[in-house]
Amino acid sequence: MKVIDIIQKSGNTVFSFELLPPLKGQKADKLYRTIDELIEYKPQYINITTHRDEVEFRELPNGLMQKRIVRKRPGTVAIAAAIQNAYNIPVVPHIVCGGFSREETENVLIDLNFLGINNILALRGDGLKFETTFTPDERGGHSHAKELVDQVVNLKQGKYLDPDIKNNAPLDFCIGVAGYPEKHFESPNLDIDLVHLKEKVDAGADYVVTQMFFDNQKYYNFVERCRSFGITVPIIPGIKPLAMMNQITVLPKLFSIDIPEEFAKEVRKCKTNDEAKIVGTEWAIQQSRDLIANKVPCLHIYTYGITDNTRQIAKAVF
């Protein structure tokens, strides 16, 4: 079943998670435990991570660089396709433009298409490491997440990259795109990122997830003010429960998103990793109740590997 389905039919707000692939070298297993521990909940979805070529330099034994190019979580295809089959659960892999060719972006689709898999997350990723700026991939990659969404909606169409091709038959996606309740960090402003999370949605998009936030009215801003911009698709936030202790000042700077200082008070207090765990899960339970008070179509919960604390946010709120 497509997300905008799932969650236009649903009377309440439903429940879904992200997970990251394996790294290369591990199994799977971590990966069935968490969603064994998550499934009484009830997901009515789950989000695979895509992770782009990352660029390595090595020192060699003469005291020259060599540059390596190395995918460190292959597999999303594959993962999504097991889950999917494995829980009879709808998944919903990312599709980055990051280190991605046009090609083999019609490629993956066509792959999904094949494995009954009919959703996506549409993302233009991270750019690499070293890069000031995100740069498409050479060999003739989309820039920005609305030419990604534009690929999607072609292909929705029958319209492959190649001309020539004869019986092309349409692809059917939901897409969603992401959406920043606290701007994305490259935008001057939010009327602009706004302006270009409207392009996304005009372009095809079916719904929107946000980014990580900690203080729920900067969620209910970013939605009127969407609404205000003539954003009518729905709007699902994205919840990612604290962690550890040194979250409270690595988070700002990695995603540009505000601690409220509430919250950032009773973390300076934990002295373990531990005690700072206990606080942020029970900040994101008060988050989320709030948010389905409000009647929020979904809540997403960024896992990123850990379990123990979206299991005890879940069994608090549904």
The other form holds:
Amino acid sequence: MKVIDIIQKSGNTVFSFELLPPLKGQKADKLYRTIDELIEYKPQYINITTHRDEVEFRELPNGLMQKRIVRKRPGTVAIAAAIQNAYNIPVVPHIVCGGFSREETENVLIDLNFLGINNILALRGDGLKFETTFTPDERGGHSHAKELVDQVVNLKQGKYLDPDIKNNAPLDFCIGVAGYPEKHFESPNLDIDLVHLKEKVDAGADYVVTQMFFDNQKYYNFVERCRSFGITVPIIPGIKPLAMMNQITVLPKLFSIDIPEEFAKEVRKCKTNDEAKIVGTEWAIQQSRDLIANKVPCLHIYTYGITDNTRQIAKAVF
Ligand code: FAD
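Please give the other form, namely the form predicted in complex with flavin-adenine dinucleotide, since only the form predicted alone has been shown so far.
Below, the chain from earlier opens the complete complex, with every other chain and molecule after it.
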């Protein structure tokens, strides 16, 4: 089932969460255990992230440094299919522009369609660690998520990259895109970011999922601004339960978001990560209760592979 249909058919806030594919060299057991622990709360769909190349430097015996490009978490398509088949829950693999040519993206979308996966989250991805700005794949990759949405919409109409293709069967996808209540870090201001968000929606995105936020008012203001820009699709809030003391400084840096002082003050009082996790979970429960009371379409939790806190939130609110 498509995410947009799940949301539109449900009269209540639905539950979904995000998982990371296993690191190269690891089995999928941990991922299955994560799902097993959350299944009783009836997740309506599960997102699977995609991770592009990373750059590593290794010291050679001669003392020189060697640059290596590695992909630490391959396998999004395979793990997405395995989860959908094992649990009969729709999966939403993330598709990123960075590190992929248009042909590779088309092939991934064809594979997903063969596997019965009809949901994707279309993202640009970030630049490589040493890049100051995002660089599209040199083999003709997309520069922005909107171009990726265009490609998916073309495939929905049976338009493949090769114009001479015969029997051009349309592919069927529900498309989600990312939105940023506190603006994307590269955007000069929220209005310009919303112009680009509207372009993604006008191109054919069915819904928006937000970056994490710790102050619900930021989400409510964002939804209001989106509506005033003519963005009418559902806007799904993404919630990250804070799990470690250092995340009050790491998360703002990584995701260009604010941590409200009232919350940061409580986390600063913690002496251990276990204490910080309790405070972070309680904050996420309060956020979730308020969002559900305000009838958000879905509560989407960024698990980062940690289940006990996501489980406590789901138990408290669903
Ligand atoms: P875009 O929509 O392309 O926007 C990026 C920036 O470019 C914005 O500042 C926007 O305002 C600007 N922009 C857009 N169009 C134009 C234009 N035509 N001209 C000029 N500027 C423009 N990353 C991963 O690598 N893997 C994941 O699995 C992943 N999952 C995510 C899930 C969610 C819910 C979210 C919110 C983010 C996720 N990310 C993931 C991170 C995401 O890839 C980064 O935030 C990335 O920097 C931007 O992606 P985007 O799709 O929002 O890009």
